[in-house]
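Okay, so here's just one chain, in structure tokens, the form predicted on its own.
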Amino acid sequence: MEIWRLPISASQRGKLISAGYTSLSSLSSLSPSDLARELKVSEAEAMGILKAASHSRGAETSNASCSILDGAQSAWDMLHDEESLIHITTSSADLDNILGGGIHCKEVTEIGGVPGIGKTQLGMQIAVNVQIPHDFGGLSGKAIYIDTEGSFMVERAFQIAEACIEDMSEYNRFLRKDFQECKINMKPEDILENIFYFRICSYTEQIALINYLDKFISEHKDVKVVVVDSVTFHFRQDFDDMALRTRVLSGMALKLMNLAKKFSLAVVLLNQATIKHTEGSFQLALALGDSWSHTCTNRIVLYWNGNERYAYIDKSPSLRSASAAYSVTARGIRNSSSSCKRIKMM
């Protein structure tokens, strides 16, 4: 059960979320004095909050035990489910190849790299491509785009949407030779209409939105990807207490993993890069530290090799480590081409 469902006042819920407590389990080991000190409330008020949490946790445990016992699944069924899942193409065949077909549903994929490497471009490409119709091998889904940095450009998304429709038309002309062509009823405006955009200006807003996503997606069941651009920004700006930051991030990551499994959708987290001092030398690493690196299913690092962009599978339980070159072009993400490097998009 999540904090926002607790039978306490709105101000108390806000204080809990701001302090990093987003689930009942995060309150289970706290004493009233510890909670009072963190929330800056009286011990009596803290005691009331903990009592409400304890009562709700007891009811939740009773219901959860039944669902766990009824929810057993064989490994064979799991394999069948995984093989039947459709991936979200990145529009780069080489990149899709090392990803095992594209971005995986039911998983959390982290994509990180230095500024200018194409993280936001890739995020927008995925938000467009998730809408490719079933007839063209897509998911016919919708996208949630969570923008923490203000880097989403609707004009650029429109360009990528136009190119996506042109690609489908070209595919249609190819099919016409031997098979019945598929009808395309999409326009760029339709694609933009199916991207639910949220602008986030603080880490508390980010936590609150992540908590709200379960309800939102339940009401919009055709959402098949959630893109967070970037997951890092507010957690590098607003935090002095690293233990609190780790707790908040862990809770947020757990919720995103649960969303991916529950709704069979893909979660894509864009991350920034930082410099890490290791064994006497400075190395490029993704932000948020070692603990965060274990929270995502797949981790993809984007980097420059000369003037060419590359993607590297840094961590995955199902994909082997591999790298592939790609380009950011006027049409979006594409295979690497010597004529398409570091060009101005807009």
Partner chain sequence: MANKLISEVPLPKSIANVFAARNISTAKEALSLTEFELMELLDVGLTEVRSALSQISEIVAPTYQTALSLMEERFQNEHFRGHFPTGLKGLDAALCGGIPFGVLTELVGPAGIGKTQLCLKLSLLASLPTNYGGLDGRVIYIDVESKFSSRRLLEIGLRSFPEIFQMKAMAQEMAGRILVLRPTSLSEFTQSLEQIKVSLLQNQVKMLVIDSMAALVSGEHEQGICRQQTLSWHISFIKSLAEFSRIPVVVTNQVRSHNHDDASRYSFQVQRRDGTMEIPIRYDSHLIAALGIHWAHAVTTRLVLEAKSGQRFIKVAKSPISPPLAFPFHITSSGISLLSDDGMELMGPEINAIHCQGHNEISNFGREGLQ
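Coords for the form predicted together with its partner chain, given the form predicted on its own:
What comes next is one chain alone, with no partners or other molecules.
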């Protein structure tokens, strides 16, 4: 019954069915005034219903090969899109390697771990690295940092920004091969100015902000990454109705995915670790439950392995399960300094 799929109100749907219109094709040849008379509604309302019906049928298609199914894209065309995918570096080459170049744009990546492992540090590093200019292989973009816990520390962001600029000068120096100190015209203050900071104090504000981001990013088209630190905090308490929580979270994830695709930006969601009872023992797992673990496209778990911090690709449609060591230094996220570091492939 195609009528059920139309985004119209329940009473309009009811009227359509009782008037005998059960499929979309039956509406195709009607004019608004005829429909208005049949359903005993205003002409404007009838116009709305017909528009919704024709939109569903997808009268216009941009790609001739997709006239079979509306809104579909052939795998060949998608391959072209995937190859031109842009990444945001994490400043750790090993980590970038297992990520296939860095954090993917047009996708939602969830990063979770125990307290103190470096989630906020990675979030801040990404918010700085998205601003690396095109000349240095970056996106020249701006960042939105949504802070739900108050973990964002400006002094640290300044430190990371400063180190990033120094690294770029260093790179420039080698590139130019004239061994002179090459000053870039960027200052750490400029980087801080391009981070849009939002502080969230409840889950209602979190939902409202994510709804509002569509309009905000339309007005600030150079935003290329949205970091949410952390997506968990306000959803771990306040909810007695777990089913409602699942619905709200999946609605939020869907909106974020749409944002990522529509504006070609990366969405990074930081999650907390919790203790789960499985298989007779207690294990660490990321918070927000099983249904949430299905919603994000990519999932990276940060964990301790001996004395090193490691990142593990827990879930990805295109990357192999692998882990790599990284470290948190005064300059930000960098490669691990241990001599026996290696990338472990599963």
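Positions refer to the first chain, counted from 1. Being a predicted model, the structure only gives us computed values, none of them experimental. Here, rigid core means the biggest group of C-alpha atoms that superpose within 1.5 Å across both forms.
Enquirer: If we fit on the core, is the Cα of residue 328 displaced 2 Å or more between the two forms?
Expert: The answer is no, as the C-alpha of residue 328 shifts between the two forms by less than 2 Å after core alignment.
Enquirer: Once you lay the two forms on top of each other by their rigid core, how far has the C-alpha of residue 15 moved between the two forms, in Å?
Expert: That residue's C-alpha sits 28.5 Å away in the other form.
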